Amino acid sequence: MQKSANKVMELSQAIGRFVTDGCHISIGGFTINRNPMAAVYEIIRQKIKNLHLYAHSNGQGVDELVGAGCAAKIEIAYAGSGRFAPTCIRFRKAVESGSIKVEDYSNYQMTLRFQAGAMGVPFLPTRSGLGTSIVDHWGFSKQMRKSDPRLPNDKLVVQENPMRGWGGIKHVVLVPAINPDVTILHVQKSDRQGTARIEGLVFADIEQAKSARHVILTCEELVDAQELRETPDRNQIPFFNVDAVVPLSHGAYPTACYRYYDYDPVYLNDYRQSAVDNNRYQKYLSTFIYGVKDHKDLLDTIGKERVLKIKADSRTGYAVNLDRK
């Protein structure tokens, strides 16, 4: 874990320097809300592949990943991005031609799985997945996983409870923890030394920190540490979990950021229809992705009309009178 003070990188340098191929990753956000998705773009410019990834209930981002081939292995609770895609475009695509293996868990179950490795214990127990097909159907074989030490032995274990004079409960599911090589968040602030604050829902963002062994901030705002102090209460990412942090202005777009902006419509409308042809995703990859040097590129290229239009309201938090459809 990187000590210094200053922890402020570029973006390319922080995924350069942490995201190799073929490494764990886990990606945070929830469906089209604070995906790290300039992360996302500069890991498939930097065509960074064979990656093991990981997510609570994610949609664009991973939806990218998958489709410009960055990821071989998923485990993941959900993918899907709202109304736009119910399930991930390119995932799904991939899934069904078998070009990536999934593993997959209830929302609980993952949230359990990286508390897990924030307590540096194997795996922790519940109830949930119990009477469903979760528990019987596995993503990666036996084979798999003995031939990939990082790999659990099991996908889940079902056990009689040790302790089932309490609460009358016969059975738990013993889920293994998560530890990724990195952790990718979009936060609204972060100081230089990494302390960040989350500002609405956090989803499994905290616990993706915690259990990772390297994690890259971007955030809205690169603010003074005293700011953050005021009210510490307010603040949820630890700086000694913090290795690099990327002050990036949209940095979730075309996602939402609370507070900040809203979800683009347009963008998403037509990365849909790009994303159900082959020929058109690949077209849509070389525009919006390979076709500019960076983020900001990105956001330039889109206009500043667009961007101007899903910016939050102060008193709600979201963009008001937004067409959503």
Given for the second form:
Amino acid sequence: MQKSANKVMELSQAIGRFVTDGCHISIGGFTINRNPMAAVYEIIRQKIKNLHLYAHSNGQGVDELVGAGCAAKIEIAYAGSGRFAPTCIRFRKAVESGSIKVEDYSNYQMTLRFQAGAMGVPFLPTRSGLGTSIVDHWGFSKQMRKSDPRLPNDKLVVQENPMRGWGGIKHVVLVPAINPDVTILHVQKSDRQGTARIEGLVFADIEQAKSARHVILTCEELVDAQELRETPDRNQIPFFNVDAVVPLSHGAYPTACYRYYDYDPVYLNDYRQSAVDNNRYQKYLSTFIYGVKDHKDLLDTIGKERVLKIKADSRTGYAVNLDRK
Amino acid sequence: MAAYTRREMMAIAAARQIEDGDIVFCGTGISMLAAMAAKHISAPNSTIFFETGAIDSRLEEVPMAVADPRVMYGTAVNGSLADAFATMQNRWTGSRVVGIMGAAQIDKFGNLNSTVIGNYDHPTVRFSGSGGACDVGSLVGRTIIFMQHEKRKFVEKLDYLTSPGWLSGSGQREQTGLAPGGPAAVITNMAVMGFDATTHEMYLKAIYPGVRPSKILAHMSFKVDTKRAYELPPPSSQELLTLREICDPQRLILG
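With the form predicted alone done, generate the form predicted in complex with the partner chain in the same format.
Following is the full complex, with the preceding chain placed first.
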């Protein structure tokens, strides 16, 4: 973690420094909302490989990392992008072809795993998952777990309530802590030191940030510390957890950022059309990711008109009456 | 009587299962629509909440995902995943929660698969995975399940048990350590299936107007008791009006 008071840097610099081949990484957001997409695209452009991904329900961001071949392993609860892709298409193809190893958990289990990592305890208990295949079927074999010091020996452990029935509970599922090398979040506001504010739902972003060794924030607006400290009860991320701050307008595009912009249904529908076909997908990658210099270049390619269409309405925080078919 | 689609019938049939005062957990798509319809028709004091942490969203427009910014507007509380699942696991609130969910496969005890078809290590088809489904099935008082009535979906044995229903029947949830309660109904494109109060086995509870029980059995890989079935009243004009004009005027979900 960086101690300086000014952590502002370029996105390419932040990704180059903190996201390395084979590192363990988690990204914030949920399905089609507030995924740090600019950072995802930069990881793809820098051709970083063999990532170990931790996700609860990242839709778009995870699918693009998997699709571009950046990830080797993934521990995940849900790979879907809502109505746009009930199952993420490149994820599905990668699992079916065996090009990525998967370990399945539930959303609550993944949330608790990040929470355990943030708290500095080896595991947390839940009642969720008892009697299911999530307990019985392991995607990462015992042997693979034993030979990799970065993985716990057990996917999870079911045991009797050690408090001898306290709370009326007989059995618990213990889920192991996660401590990613780096977590990347896209937030609405940050100051130069990394104190940050998320608006709307926070999902599991706070736990994901606090469990990680390094944190990169991309933010819609870089604001003065004084502004955030006038209403500090609305801030969630303390500066000492943060290593890099990257001001980046539309940094979550094509996913949504509450009170700033909606998701872009045109982009997400076009993405789905490309994703189902390997040749079309290569064309998508070369046009929209490798073919652009940076995120601003991508937005210029998309054009002002479409970006304006998804601008959030000030009353509701989303684009009212947006054509979402 | 007004003409209606099967999808509209499904949404209304599910909405009728929601009781006033329920805390309704819903996913994307038709389950969200059913929860919205119930709130506008018969259960005005029900509360819709999402696993993403949004509680009592105003839902002026249909969300396309549970993380859609539309679920964040006008809520009572915008919480987090940790809050949402704790609400389900909480001993006071959990039993009041009714969860609405879907899956790729269901067995006769209402256990669900939304992970893989085939072998887990080398699946023929990979789906999204649990998301919150395993948590809902494990923790809440009552679940309502949406399924298309097809042989490959109503199966003798699941390829993967993602979300626990009644497990292998009477007393099994308790013995395993899951919360009391379990699946209450399965809403399909032909019928409403119930679960026997004692054995927890699936049976044919109600059929949509014009559907014969033999047709339903032909669309399942296991047999169920059909003797208790009655014909479900079609959607009333008020139910249809609410569904079409208040809940989904853009027909994003109704199609």
